[in-house]
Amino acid sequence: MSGFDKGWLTLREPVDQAARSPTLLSALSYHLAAVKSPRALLDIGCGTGSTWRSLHAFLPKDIEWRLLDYDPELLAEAKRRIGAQARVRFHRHDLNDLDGLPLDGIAVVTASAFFDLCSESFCRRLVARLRDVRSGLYAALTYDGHMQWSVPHLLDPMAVEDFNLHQRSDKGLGAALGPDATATLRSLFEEAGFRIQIAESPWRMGQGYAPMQEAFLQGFVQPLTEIGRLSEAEIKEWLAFRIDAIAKPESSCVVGHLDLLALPG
C-alpha cells in the first residue's frame, strides 16, 4: 500500500483533530488507564504521526507507541516531526502481512483515515488476530461517503457518487470498502464479541480551511475521470465552480467520517 503525500497530510491534520469524537477519545483514555497490562498502542499507517501528535496530550502518560508504516519516507517524516520521546517506537511494515504484525505486547491498534482504503478480507483478517491477542481498536476518521456544500452545484451529488464509487477500487489492500467500512468492520467485531462504540466524526471546513478545501476538491479530478460518467467539460466546470465559492463568506463543506472503539468482551 503506498503512501498519501506529505502536504495532504499536514493539511488534513487540523481538521482531522478537530473532528474526533471526544467521546470515543475518553473512552479509549478510559480503557488504557483500566488495563494494567499490556500497556502500548500500535498505530499502523502512521502516517507522519498525526494520531501520536492527536492522541498522546489524552492518554496516561506511560503508554508505549509504536508507529508503523510501509513508506519510508513518511516513517522519517513521522520521526522528525515527533523527536527523540523514550515511549515511541518506530516500524517499517507491509500491512499485506498481517501474520508478521508486531501485537506483542499492544493493548489497541489505532489508525485514522484507514479503513475506507481497506477490503473486506484485510479486516476479517485483522479482526481475527485482535481477538486472538484480545487487542482492541481504536479506528478513527473513516469516511462514510457523504459530503454536503453549503452552495450548492446540480452535479454534486453525481460527483459525490462517483468519488464513492472510485474509493471501492483496490488501494493495496483489496478492493476497498470505501463508505461501507465502518458498518463492516462493526458486523465484524460484533461477531468476534467484541464492545463496540461508533461516533459521528465529520470535517467541518469554513473559510479558515481553504488550502484544504482546494486540495480536497484537487482530489476528486482523478476518480471523476477515471469514472468517466462526468464529461471533462463537465469536470472543470464543476471544479471551477467547486474552487469559487471557497472564498464567497457562506461557504462552507462538510465531508461525513465516522470513529469506531471496539474493545475486548
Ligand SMILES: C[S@@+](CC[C@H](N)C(=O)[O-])C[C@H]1O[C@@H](n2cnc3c(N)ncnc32)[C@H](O)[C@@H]1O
The other form holds:
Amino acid sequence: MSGFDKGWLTLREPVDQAARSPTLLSALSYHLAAVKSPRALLDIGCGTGSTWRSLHAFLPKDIEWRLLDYDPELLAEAKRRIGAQARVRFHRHDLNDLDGLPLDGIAVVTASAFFDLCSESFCRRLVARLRDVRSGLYAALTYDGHMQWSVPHLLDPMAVEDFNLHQRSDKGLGAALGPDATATLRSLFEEAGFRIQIAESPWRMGQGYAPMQEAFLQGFVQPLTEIGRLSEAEIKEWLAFRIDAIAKPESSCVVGHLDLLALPG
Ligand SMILES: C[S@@+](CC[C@H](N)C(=O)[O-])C[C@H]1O[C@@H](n2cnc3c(N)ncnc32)[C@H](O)[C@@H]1O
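Okay, that was the form predicted on its own. Show me the form predicted in complex with the ligand next.
The next block holds the full complex; its first chain is the one shown before.
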C-alpha cells in the first residue's frame, strides 16, 4: 500500500495548485479543445483527486475523467470530495499492471506528484503503451531535487543530498527515478516521437504555509535516519532549527518541481 496520508495530500494541494505551470495547463486545454475523439483523461495515482480539482475548470466541459489509484482509502476520499459527477469515474488498479491500464478512449493520461516515485522501466513501459494508443501525458509536480531555504543552516546541503538519495529507493514501482524522472520521461518521449514541453512548477512556501512547511520537514526524519550519514543528534538539531525558522518573517522555502506535457507527434 502507498502509505500516502490524506492529511499530507490535503496540506500540499493549495501549494501544488499555485505551483502548476499555467503555460502547460493552457497547452493541455488547447490540445483537448482541438481533439475530436477520444475525449477522456485518465489520472493515474489520483490520491484524493487533486489533479481533477486543479484542472477540470480550465479544460473543455465535455471532457470525461477516469481517476485511478490502488489505495482504497484515498479513492474513497476522492469520491467523497468530488461527489456525484456525471463525467467522473473511479478505478482501483495497481499500476504495476500496466497492460491492464484502462487506456481505451483516453486522449491524455494525467498525473501529479507521481513520476518521481517511478522507475525507469515503469516509465519505458508506460511510454510504449502511450505511443501504441497515441495518448499524451501531462505529468505535473515531479520533484526535481532542488530545495532552498531563505534562512540557511550549515547542514541544508547534506540534508537535501540524503533526501534525494532516499528518493531513489523503491516505492513499489521499481527503483525510483526521484529527481531524474522528468529528464528520463523527456528522453523516452523524444525517442517515441512525441512533442514535449517542460516548465518549472516550484513550491514557494512563505508565511502562509507554516503547517505545510512543518509537515514537509517532519518528512525528512525517516529518510535522513535511513540514509544514516547524519547522526540522530544532527538530524534533531537541523530539524529544530528549520522548524523554528518557519516563523521568521523573512523565512521562505522553495522546492523545485517540473511539469511535462508530451503529445503524440
Ligand atoms: C504523492 S501521491 C499524489 C496523489 C495525487 N496525485 C496528488 O497530487 O495529490 C502518489 C499517489 O500515487 C498512488 N500510487 C503509488 N503507487 C501506486 C501503484 N502502484 N498503483 C496505483 N497508484 C499508486 C498513491 O496511492 C498516491 O495516491
